[in-house]
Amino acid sequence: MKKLFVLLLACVMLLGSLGAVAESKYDLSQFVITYEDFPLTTEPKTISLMGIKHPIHGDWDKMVFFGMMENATGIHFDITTIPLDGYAEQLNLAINTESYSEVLLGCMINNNQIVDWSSQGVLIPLNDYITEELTPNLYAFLEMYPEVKGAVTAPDGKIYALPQLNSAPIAYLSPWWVNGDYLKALNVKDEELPTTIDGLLALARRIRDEDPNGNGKADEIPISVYDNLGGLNIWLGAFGLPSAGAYVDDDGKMQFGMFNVEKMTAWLSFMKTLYDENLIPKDFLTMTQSDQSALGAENRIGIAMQAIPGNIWYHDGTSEEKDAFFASCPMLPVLGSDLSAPMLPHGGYGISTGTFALTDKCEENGNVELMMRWADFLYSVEGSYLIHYGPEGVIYEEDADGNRVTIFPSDGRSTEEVRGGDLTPDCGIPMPKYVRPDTEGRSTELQQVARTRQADEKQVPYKRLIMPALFFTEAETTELATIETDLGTFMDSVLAKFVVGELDIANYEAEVITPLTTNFKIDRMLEINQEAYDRYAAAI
């Protein structure tokens, strides 16, 4: 891989001629983009820009990404930022006040808000300047994966907006993981975890009455959730379901899943045996990740979900024991039952749709092209690796090898605390880029290996997608709308009841099947959701 960061002090008068970039707490003079492309401007140029704020993230415009890339391009940004939490009306809020930006960054615009906010002029097509002399990287990515290109392409036939693609299994396929120090108090060996729902009772049951935590109180959590059902809907897949709504069967044609009454009955019979046995939390219904998060700083959780586990647990010590500690935990296989072999379900191959576009007061100061040679740095190897990870020598550096070998912070804080804090936005928010399918891989951090490791040989052979993101005319969208909001509160409504015994599963054709026929609309909800795979089939 071509060199992307040199230590180039010479450079700190070249870097200052391009304009001012906010206070940070790195020495940028050391961090430089040696890209053939750059810079873009000639003159330091102002462009506004607008993204979410994660609360892991620092201040945006004190990010060494920003400020790498105002040096190397000569585009300084006015950058505005939406807290996370209640982004949704706040970037709804910003479009009907027409108080956006020109460019939208880390946005996560769903497919929905592009088709209307396209239609009322407030995003503009990309197409015209996704060519191979202009954006030559964007342009061979999309090439290489028209699946994604497929994913991106509204009903018009148009591109608003560009994804993020991390085509690595870790970025899509979502893990449970086992509490390293509650499988040695038990003495369960990795190579020893279930594959079945049967098995996972057993192992749940042992952490509810063994006390692995050793506290000597009852007070562990088997398996932890939150957000509703949450992440219990994946074991959907032990039973042989991709899902309980609608999903694409091996031929192409919509399904809904609440319809197949076995396979439903046998989930619901588990989920009713996880509450029934304090398997999983009485509150899960109202639990939240900071819940959660609590529980596991507390050592009382067995089994979560979560991308890595050191979002789960916390452990004492340095960052290498905290590596090595979190690395030890293991992740749990994919299940089956006797119903179905091993099934994971999953909503898409890493592809994030709406990371990046650019707006009509783009458009009006004449910064279309700019931006759009901007972004096509992201999708290239360089570009992808500085705004994943940020410039090598801070949390990183490359071996002889080329492998990424982790700088652990000094401060006490982990990694991902000073990529997300100091380094870049793309922490937490999907951001436009191309993690090629090694980039992960090439950690030399024992969590992150052993997370990989897992994922190809745990999770990827039974990967099963539910259905590709699509997109839907307004019409469509406005239909859907009236079908779906009843719809959804309806099914998680009735499954919650079956779980905690306020309704009998044995009745589950009367309380669900009927209802979904008579007061749902599901057929016309099935033949809207074929229209629009059957574009998305033909546009790839």
Contents of the next structure:
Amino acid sequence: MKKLFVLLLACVMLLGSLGAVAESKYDLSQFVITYEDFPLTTEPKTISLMGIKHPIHGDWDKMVFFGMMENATGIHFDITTIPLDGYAEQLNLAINTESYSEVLLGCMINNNQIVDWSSQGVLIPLNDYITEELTPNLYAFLEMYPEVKGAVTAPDGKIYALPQLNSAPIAYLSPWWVNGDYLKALNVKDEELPTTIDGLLALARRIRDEDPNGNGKADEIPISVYDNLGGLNIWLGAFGLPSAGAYVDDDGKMQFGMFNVEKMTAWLSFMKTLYDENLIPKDFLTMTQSDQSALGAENRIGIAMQAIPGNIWYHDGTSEEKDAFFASCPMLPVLGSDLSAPMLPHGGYGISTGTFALTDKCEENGNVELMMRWADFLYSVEGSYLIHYGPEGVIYEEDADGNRVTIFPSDGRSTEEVRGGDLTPDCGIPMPKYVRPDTEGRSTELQQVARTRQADEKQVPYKRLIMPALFFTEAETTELATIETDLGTFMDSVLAKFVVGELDIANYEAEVITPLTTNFKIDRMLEINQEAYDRYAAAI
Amino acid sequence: MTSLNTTVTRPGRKKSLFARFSHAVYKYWPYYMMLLPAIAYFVIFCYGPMYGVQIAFKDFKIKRGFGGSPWADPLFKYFYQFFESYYAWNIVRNTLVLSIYGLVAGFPVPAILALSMDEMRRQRTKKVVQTITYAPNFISTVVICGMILSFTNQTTGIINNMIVALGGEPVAFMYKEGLFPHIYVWTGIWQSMGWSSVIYFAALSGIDPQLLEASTLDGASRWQKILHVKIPAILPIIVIQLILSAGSLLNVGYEKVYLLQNSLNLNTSEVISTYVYKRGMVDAQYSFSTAVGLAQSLVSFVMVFLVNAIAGRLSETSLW
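Please supply the coordinates for the form predicted together with its partner chain, as a counterpart to the form predicted on its own shown previously.
Now the full complex is given, and it begins with the chain already shown.
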């Protein structure tokens, strides 16, 4: 009996320790938010919140951002997170089983979900709360950017979810990076980097043959791609086609890229050359991002696409030496070909929709106004800075000119790991905020400075919008789903087959155009897209 | 036994079915109690959820729930949608090919394995072989798929390294849609044959030694003993196993197919269950994927009846 009692006691103590408030390893008292609208409530309030947890994230409730916001606003969050891997399934399940929270923060809700969930009353319209008095920052932000307002307004004219806007070009233009050490070994200068498809092939062949990593083995992967065709779609632009799927042409009309036989076959031949000559990994269809990271760490990658070179390669040495190496990896210029001048297709203007939404549960508890004021702070200069970089003094400090001086972590982690692990959920997952055009460039980290400069020089002149993020009505969504369900699968699989030689590019018309026109209602799909685009064009 | 006697002696007062049943329950209640968990399992996990199947015929809306969602117009809308889609027949064909191929190639193997192990003289070797053949059964599907992918890798895989060492050209095994069914089925057989042979092993050890002795005295060779004594002895088990596996014929193991898929082998690797997962769980088209799943269940149901009937005709062994 005594034993049982002790056991019981132990269990109770264990439970108690589990329930204890999460302790942050940072002293929150040194980070104070001073903002005129705060605190939002005098008596402490608890509101439930749901978000998607990126692998780089630590526990959300230990993050400095949430701690600081709680101290400043008086609102405590009861946080549920969904792992990024397979989040779509789990998020749908949470909504369907009514186990969602009052606030959906960083849930990457797509437009179809917004239409679907709002029609069922799960998401509530926020328009009435976006006013000059209640949410001045948000109001001013949406007034300043009508295209953002157009992108977040559902077909019924209401706004259900708030966006993130990063107006810097690097936020929406995908860069290819070239290994700086390889270029030194091959004696290629920055200004000699290829600007055409043929030039790229020549450089890739040299990387393959001339052992630029100097280990005596021909183990270099000239161009690293993973996850299906990966970034290779970007080089459709080199042949003058923004996308293999639907895109808006210069006259504002919807087109379907795969119908353009000349440009598609030219692109496919280029890809087949890459595959046949071992310029991309043979198993590119089954490779994952972690495979690429492993190859990068072994210094086996020549050219790859990531936001910054630091995400591709690994370099020994101090944080400063790493930074210097990554800054020495130049951005590959936008490519052109015989068929077209250089063109860089991109998907949007740095607008990520669906980053913040409130559910009917929030309305039932009367917390909508409170949460809108909470979110409004994030659109202020201080707020956007805080959720983006965490508080000053951890990974950055401001110098006299207002530039961010990077503080490299002393524990061997990268600044990104500290940012996403300890400071803020705004790392890898889009969060409600407005990044001012000059924010990203105001860094003293060489890699970031180089990235911003090269994006302006090498990419911006050639950018081409594929089409803006469009909103469809429920009926349109249903109809599109029936058309697009198999279309995406068909496109992926038929294109991959041309690349690996399972299908002959000479038979493009028979293998692609015929099935497309007979089995898929492309015309209807373009028509629906056109209507949605016209609505969008009218709204801005 | 007295109560039985009374019913027999007084045929005129035949009790109702319910009365007899409740009497039986009263009398043999411990046995019925033992039955209870099994009944509860089927009611809760198999029959209970079935009322959700109605969403295949409805425009399912979460908030309105199963009952409150409006009926689809036309009622079979989502069935039409599936069967009119580009990949529908492909998916049905793949499901059938993978499952029938798996069944035909897979079900004799454990029996053969058991028969050959039964012939082994040395107990130690027999035990070792048995353990080795069991082992893969306990490796999780994810690990098996990881092994398959890395062994068949075009540049680093062990199989291609051997091919290259022997002077051949490396083969992109997982990118060839024609190879997918073979890889899927034979790795499955390798994984499960040891474990499934246990039941035949048990049946073989139950053979009356007198039968074997008698056949030895009659001068039967080992091969003849297998053919005329051992196989007939385990035949009923083989048939029952066949019928049981026919029931789950269309339930192709979804995890394994899903993990081995890529966009090049999709033409032969997309099966109903992976399609239902992608459309239902990922794209949240609940009504549509329920309709597809329901269609699969109906076919499975018919299949069990057919195989059972055929088995009953051929061997007088059937499930019911």
